[in-house]
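Here's a solo chain for you in structure tokens, the form predicted alone.
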Amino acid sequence: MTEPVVWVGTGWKMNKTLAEATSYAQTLAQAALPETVQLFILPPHTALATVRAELPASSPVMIGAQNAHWASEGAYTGEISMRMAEDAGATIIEMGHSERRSMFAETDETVALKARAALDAGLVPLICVGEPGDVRAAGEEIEFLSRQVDAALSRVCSSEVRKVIVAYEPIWAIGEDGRPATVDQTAPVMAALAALLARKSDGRGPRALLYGGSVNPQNAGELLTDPTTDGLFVGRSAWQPEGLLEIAQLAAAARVPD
């Protein structure tokens, strides 16, 4: 198999019955993907195990969680653990979040200390970063990253930032009423943000950076134009598995091997 040239998925959020994630998951099993794309989807933690069940063993779809307590155990009410994550069938774990850092008080520390949890259970932290719209009006976005990911690598040591991914996601540009980007807004942080990992794992840089925010087939190649985005992180347009197969034959179409 050709080793994939980019990096395509969605988290569903507050979404999806287990029949619905059942279909989803059955229309992937039976779709062609193509080769060149690293495909993952993130369900709800109710449908982890069935959506592992409905793909097989040979599916090249990455599962993740979209959350994971940093202990490995606990009375930690609401919570699962990493290995309760990876158990259901999670290979990648999602945090940060802005979503996550409004509405459920989760830190810089906090993210850390998730992050260092999952590669401790060899999972795959996927660290979400984003200014909101004033940083951005000041022109202090790049300022703002580097702070975010600065605390988010605080504990993950140079050799390990090759494990983990991280997704650009400006708050102005996610949700149901945000503002896509152009490639031109974030063509300049993706590359500021590829520097600055380079530079905390000795040149070697994530396993991948993402891009994500109102992400859909109409934006897609032209995001991907900028040589320094890995992949797209898409949220609604990709919550039918048809949307998801759209943008992942549009991501291969505009990033084809040498």
The other form holds:
Amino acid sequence: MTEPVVWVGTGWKMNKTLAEATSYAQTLAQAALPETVQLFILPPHTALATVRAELPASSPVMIGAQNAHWASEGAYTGEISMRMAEDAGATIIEMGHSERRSMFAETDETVALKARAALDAGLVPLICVGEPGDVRAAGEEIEFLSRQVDAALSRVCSSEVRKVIVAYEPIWAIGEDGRPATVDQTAPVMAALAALLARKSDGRGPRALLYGGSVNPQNAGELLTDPTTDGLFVGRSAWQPEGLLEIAQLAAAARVPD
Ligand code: PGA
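Could you present the same protein in the form predicted together with ligand PGA, rather than the form predicted alone shown above?
Now the complete complex, all chains and molecules, led by this one.
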């Protein structure tokens, strides 16, 4: 399998009816996608199957779920299992997003359980890590993030790290109230995370190391000047397909294959 040159994906968070999801997927299905960019979209659970059905089977766009439980089945009201997510069309499972950590009791331990369960199900864990603003202000972000990564991968063996996507998402940069990060702020962290992940995988590294948090068409190119950043994980700016496609074009232009 040849890996793409750069990744661009979006989590829709708690947005989109089935009609809106259908329209988004149809736009993607009809668009000319840059071949060097691996696109992925994480719809809400309700829209997974719809998006899967709207995209042609041959579409290179990967689909993922924003959450799934580690248990294979059972009395877990409100949850879906890895197998159910896959059945609905997901090949990626997001975990550890700061919104889930702060609002829905996601912990380092549940992220570790989910990473293990996703790999056991043959799915790609997309593990989000990110420090709060006060940790960044104290200059302790690398220690904080290293602890999150260590914990998330505590049930993953070194040969499996290659199957995992890690997204660095500083909490202070996410959402309407976020302050977009500059490449001067992201690059040292990405380098530290890449080094940590390389150590944990006998030098192989993760499948991809992404940056996310207020990514938009204005800063996408700059963020990708950092060679350690394998791609961008986008929220609001890609909630319309035109936004995702614009950032994908910018990413393709920023990363021309050798
Ligand atoms: P944002 O969201 O781009 O809207 O800041 C990013 C994220 O939470 O992944």
